[in-house]
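So this first bit is one chain, no partners, the form predicted alone, shown in structure tokens.
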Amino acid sequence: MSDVKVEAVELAPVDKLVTKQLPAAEIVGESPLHHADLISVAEHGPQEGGVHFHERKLMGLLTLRCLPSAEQQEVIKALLGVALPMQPLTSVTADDSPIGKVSVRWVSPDEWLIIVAGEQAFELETRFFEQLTGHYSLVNISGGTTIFDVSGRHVVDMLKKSTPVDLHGSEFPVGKVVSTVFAKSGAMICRVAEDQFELVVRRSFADYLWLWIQDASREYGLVVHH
């Protein structure tokens, strides 16, 4: 986002500082691909193809790090509406959490990525610092990332050109998540359905990866959704 007004809010008594990253009402939030005019591409580009692309722009992403005690796990579950996925390379998603749809991705034994609607990130971060005690770290990384949703009957073929990960269904089932090399950059890849994947990518590489996906999808046909 550009020209974002930030609002600092001090939370007593834990003495935490939370920054509200949402733009003010008079400022339009811009995704990393705002210059690509995906609205026009979606309207005037191909309507059929083997790979479908959608940027889930301006989502709220928070990185949680901790070695959660039983008490902390209960508080986190109440805050998110789902328990932290403790098994390596797994994820959970709930549509009816206290703050709407939420997804939690396992990153490492002491790290998780939490994905919520952009307007909910500040509220969730605030509630964490109000209610969760003990040793932990929670960082809002929304401004530095974006999410690409890729799907279609040839999506796996496209992804095979981009990452060394074994994407066969027996090795990469629905719900699995990995952080890996993607097109000489990096991405967190989660399989959300048989022929649908979410790529969490860094904002600074979003344009490069969008160009890469266009090229890698050329032989299958690329359909853009907005």
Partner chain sequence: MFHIYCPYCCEYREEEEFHVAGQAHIARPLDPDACTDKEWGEFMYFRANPRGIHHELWVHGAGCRKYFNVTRDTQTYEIKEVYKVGEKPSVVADQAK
Contents of the next structure:
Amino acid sequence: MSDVKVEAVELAPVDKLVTKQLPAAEIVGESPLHHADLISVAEHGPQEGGVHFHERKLMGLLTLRCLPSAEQQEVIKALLGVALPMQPLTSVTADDSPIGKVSVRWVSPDEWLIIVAGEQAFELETRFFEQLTGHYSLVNISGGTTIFDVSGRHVVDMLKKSTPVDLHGSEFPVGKVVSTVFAKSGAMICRVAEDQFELVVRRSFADYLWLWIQDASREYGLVVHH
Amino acid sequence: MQHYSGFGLLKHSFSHHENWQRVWRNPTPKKKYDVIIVGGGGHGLATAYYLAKEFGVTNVAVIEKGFLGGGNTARNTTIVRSNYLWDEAAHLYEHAMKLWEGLSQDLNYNVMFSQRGCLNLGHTLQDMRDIQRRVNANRLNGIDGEVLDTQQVKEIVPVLDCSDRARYPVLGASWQPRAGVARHDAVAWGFARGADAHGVDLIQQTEVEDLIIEDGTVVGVRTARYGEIRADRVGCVVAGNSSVLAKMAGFELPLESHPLQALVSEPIKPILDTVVMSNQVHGYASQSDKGDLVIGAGIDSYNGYGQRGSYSTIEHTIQAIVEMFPVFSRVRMNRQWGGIVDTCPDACPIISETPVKNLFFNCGWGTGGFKATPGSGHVFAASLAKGEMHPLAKPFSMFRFHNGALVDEHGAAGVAH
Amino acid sequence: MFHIYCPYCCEYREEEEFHVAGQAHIARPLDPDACTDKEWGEFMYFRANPRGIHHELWVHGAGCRKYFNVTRDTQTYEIKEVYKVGEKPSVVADQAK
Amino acid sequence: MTQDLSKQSNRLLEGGRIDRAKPLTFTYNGKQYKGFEGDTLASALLANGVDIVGRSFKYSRPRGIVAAGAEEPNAIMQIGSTEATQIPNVRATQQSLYAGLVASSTNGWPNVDMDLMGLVGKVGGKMMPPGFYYKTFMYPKSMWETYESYIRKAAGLGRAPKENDPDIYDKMNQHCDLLIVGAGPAGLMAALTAARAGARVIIADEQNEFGGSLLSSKETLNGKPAAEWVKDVVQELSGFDDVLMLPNSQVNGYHDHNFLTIQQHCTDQFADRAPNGQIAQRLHRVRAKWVILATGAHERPLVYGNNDIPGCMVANAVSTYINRYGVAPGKDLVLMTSNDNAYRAALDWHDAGRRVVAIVDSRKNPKGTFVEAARERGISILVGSGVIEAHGNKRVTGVSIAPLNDAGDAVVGPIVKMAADTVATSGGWSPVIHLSCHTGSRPVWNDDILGFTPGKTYQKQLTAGAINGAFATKEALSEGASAALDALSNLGLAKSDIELPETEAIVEGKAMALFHLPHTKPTSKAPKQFVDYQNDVTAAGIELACREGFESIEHVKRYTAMGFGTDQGKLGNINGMAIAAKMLKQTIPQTGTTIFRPNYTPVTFGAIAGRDCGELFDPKRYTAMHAWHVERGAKFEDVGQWKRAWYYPKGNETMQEALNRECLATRESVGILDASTLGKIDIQGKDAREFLGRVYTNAWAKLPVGKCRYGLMCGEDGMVFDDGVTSCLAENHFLMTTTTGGAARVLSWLEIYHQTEWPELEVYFTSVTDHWSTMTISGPNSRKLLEKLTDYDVSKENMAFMDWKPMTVAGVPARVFRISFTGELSFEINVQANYGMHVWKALFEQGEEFNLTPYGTETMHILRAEKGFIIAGQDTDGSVHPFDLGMSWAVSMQKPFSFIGKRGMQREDCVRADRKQLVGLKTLDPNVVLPEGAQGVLDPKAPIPMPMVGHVTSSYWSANLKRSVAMGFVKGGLDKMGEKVFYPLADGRVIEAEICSPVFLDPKGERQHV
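Give me the form predicted together with its partner chain now, not the form predicted alone.
Below, the chain from earlier opens the complete complex, with every other chain and molecule after it.
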């Protein structure tokens, strides 16, 4: 291993620890559904159906906990390139923030989920650490989380089997985000388009939820995308 | 008391059953009794019966706001067993078990106590450790029990899925052969008939509105229907309503009343010959003599006096049953209901003196009340007769929640039963 | 199956997303060491358990994970009011009774 | 066709909503029959002249079909053509006929037509009044089991299949503005009104097509047959995106806050098993803003002698079979009624070309539209009379008719006998109030309609039509529309344009309150008058129950079993109550009503369970290295929802051999454990340290950055509930670990204290359990192994015991903790979970030279037990505090804040000297391993009940020590070192052990400090 040059990070008397967690690019991570070999499934499985599934893997996900003052909100806005959504159950997405595409999902009055490209997580953490003062916590949860993109003309039917939340367009417009029960696990569900939803799920439950979605989609036909 | 027997039935059939005696009188209460028992459920009626029969106290009234045996006695899943972990609880429930074993003959009323055995399944290594611990404790306490492996379980319950297909495969079980089920309504009726025959007044449709307390001593009760009725001692055996009565007496109890739901299938031909319970998969089932599968699980988490709970509890219970018994998938659920169970923080009852002199409470049985009915009644009767707690009741004082001497039976009471 | 308004998410959600955490407004004694066994026992175990209006603590466990108070009738199961931790209920039981 | 038809002796030549072009073959009791698409099993059986469909439960009397819907008590069938597709107790009146349907009756031996048990019923029946079993089978005591085995033989109706269900059931959550239950005239009108206003509507009906009573009625709407109006409405409704129409769907439960469940039959109505990939049934879980119950009413049969002989039916069922199915279930009809409405059965019978022998009306002077119509047709009407008894054995052959007094409770004249093969009766209608009762609402008696209607409710519920006693179509339509308008206004939606269809002018005379017909003999001696068919409850039985003192209607019910069948008393309950009321000299409302509980009709277990069975019963949680464990042949243990590697057998190794190998390899060289399942909580904020000091029993104020510390967590009662190591990552930043099973509970614990008790503390908690993969390498060679994978200096000097350091391992940034649960030199490597497998594999690539050995939870348990380390949950049970565990070193009583648990562990009972305390246990024979769970005694010869001193919590064979090691509780054990405890086992052995320190290996802790 000696040819991999790594600086040992020495611990400074700092408030919080922010460390890089990703290795060099040649080491490829395994997403929570790695074992399901979705590439083959996408290739050999059905190409038509009422529900479409895609694992958006290895993204950068960060939990921000904060009761932001006006000043903090300003700093966060500058950092993210977009203001924190303060209204319950809302979300924002900006394509051209300083760290590329960023989505921010409201979780609770003092919690947001920030989604960026996988390699941007450390960068964002570092900037927060350098620029945001006051009480807050920012935690990288990228390894513990994955994203399922589900869509299709029967996607709402599939979701209705899985979550008790009302998904009717009048109650659940595009952009709305909820944390809720999903089968016997949980998920954060965001409607990104009329027939398209983003599910943020926990790593250890990913296999169960994948089995669940296959089962719940059976009567409509499930198309897997890679 | 008219003696019941098969010969009696034959005799009465010639007179078209027109001459059967009333099972109990419908008396107007006297002004004063030696003992008033508030609550005409199984425990209250058993208390009255044993007071009169065993302890010679016959000047007794049972005051019931509805009809006899209309509370949890009418709404439970009738399981009787005594395989509790801790000595205190084990001795109390085993005391009850011994009384169950001769109860039909003692009462001359067939309570259909059916000792078909009870299995508590283990699905994890920790389950099995707990089972070993409990069975060993039971054995040394003189309570029958065995630890079975998967194959032995399968032999006793062929319809149970003991394969590895299950999410939580069956690793073994504890087995109490003397455990079983009884006909719940008959228990209340049998005790009521017996108590009545010994002179106890059973006062139905009479709600106790207040306890009359003078100088810190209870001297009677006030009812809407008959006004004041005096007594030297008052025993409250009102299950889910205990907190309400305690409030009348000016104190709180460490109780919370929760809905406990149960359900039955349609009657099917005999298929399940024993009681099967699982804490981990979280459900239990037995089959009644009529053919219904009698099914239950845990309490609803919120407080409630509505005699109903949440549908998700029913859903999870059925999932557990179908998981354990996949062949029941096409059987249908006929009916569900809910009781109000008064639960204690340590899942054990309160049989206790109270801050008010001569006022005694027997409550907090949570999900375990039915199986204790004769034992509970017997030790409470002994306590009321003497004005001093029976040795088996002593560990269950309400004051244990002050000094910390709890008897934590959550393990044994994991699923309600 | 209750339908519960979460005062943080500002909408009704299904009971499955929530857990009840017992009676509301049970404050931990500020000086536990000064409590008698009896006082400590009462803090831990003795609860109101009314038939009727009851104030209880719930948490939106599968949602925003916030604790809040619910005033509920334990007989009819009607939810009379939902309010945040630290707030006082406006619906209370009739004390006269 | 004609040939088929000729076999269907009761099929009318025309009429009905059946498709005569689609004949179907089905099997009943082993014999083939024909029916048509659109038939129910019941209508097809009646069409074929099948009279007996079952035998009664107690008396084994022959029984025929009496009704046409959910209220049918007798036609309870076993369905299914294969073993796996058996369904018990299907109501023939609710089962659509499909090709190849196989049905059989459920009682009767050797068969329903020639039942020998019927003899027993006739002879023994007299000895079987209600509650007879409480009065007998007691002596001798030892015989009860034998008696019971005979009682059980009579139990049940159908049987469960012996093979697993091949079908798939589904669940779906639904939300709507308005759920309409019932698609009869009221329901359809409500749906139309709401749909046109743009509301989100669900309308469900238990029948296979919408229309309800209109489908079996000859009424006209807007001058056209009612069914055409139904067709138009259904068509219009299907055009709305936000209207969900659910035929074949029973709304079975009404739960709190307007939550209702609907069981939709998707394919099981039409197929023995669901075609591949399709759903058999779907259970809809509906949250409705408003509900309209338009559930209609069930007609009540009258109670008279031998009213259970096949051929005795409810009046409206006769109309339904004629009009909807083209079946006249007999030749010669006697109609017995107390009201006008039932005359329609006689009119339909007459119009179908069959003979109406007579209409027997209990009223003296009936008049009204239908009465006139009967007179016009020349049908004989006997007024002021009643059918007091039916005659016949396997089919009605005639009736006895007697004049009645004004009250209808005495026979006042000579009896006339008439020949007939069918007796239709009607005592009026009982509104279907079941759903409205499910949420605790008490129904109220309505004297005008002689029935209970819904009472006060706390639900957002409206009612319309016959459920309110609005039995006429005109009223039902109008109520349906106005209920929908009320709902729209409550919902804040604008009203729609709506016009009620025109109905025929019908005048009905007043009905008479009649439930139980008198007989010339007293009830106890009269021929059996059945109230509840399915449970063989008779009028005499109810009177006997009352005489014996069972005076509450709940007592009567429970004593007689009235209403306990699968029909739940839909036909019989009101009649039973009326009989009890009369006996007790009370009114019906004084006698009370019984409370209806879910379900309205029985629901398949599979449908309630839905997809949450088998593989999906409960989530299986996996770590990032799970696939590797599987590949290595690991056995798994369930810990919470996690699948943890338990041990890794090689070749033909036994479990103990594998454990020995894993244990030795770890202590001799290096082993590795996947510890990813441990709970991990990231804690940040300036008050984090203070918070830790409050929730842990030990001190945290001075833990330096870069250090780890073990902590115990207690409840307010002072009892240990979790433990783990927490590390200081930065001044105000910590990482807490918890037990695998305790992770969620600990996080909630922290949150509830933060949110409700100490919101002023600036601290945030975030679960990172899934984010980090955790692998522990343990053993003397673990440092050497780690050195191969990192450039970081992991020497003792640079990285001491209980230090943690950030470094790169196998190219992946890692946090490495020098903590140990084995007592060996150990490193716990944490990397972002997406790279867990990479690092894990790299460790094995480099670990070969050290014989790196993977070990599972069992070896982990052994290694820690050798060291006397506890496992919360195995060595604790919620009743032990830190001092009981001999862990006073982990409690700091001097902390300024009274930490959680401090006060609790000082209560009177918690400071007793004779508490059970955790100690080591050394068996006298080192080769004997104490069974976990064994109970210790001081005197193994003491009589039962034997005083016990505590149980064995952890016990293993230690390959390293070549002896058994164990821990357990002993009363006052910490002061009893060296003393003996005895463990009497179930097999008769008594194992003797010595109380010792629980630390069996390396008591000075030198190995982990190297």
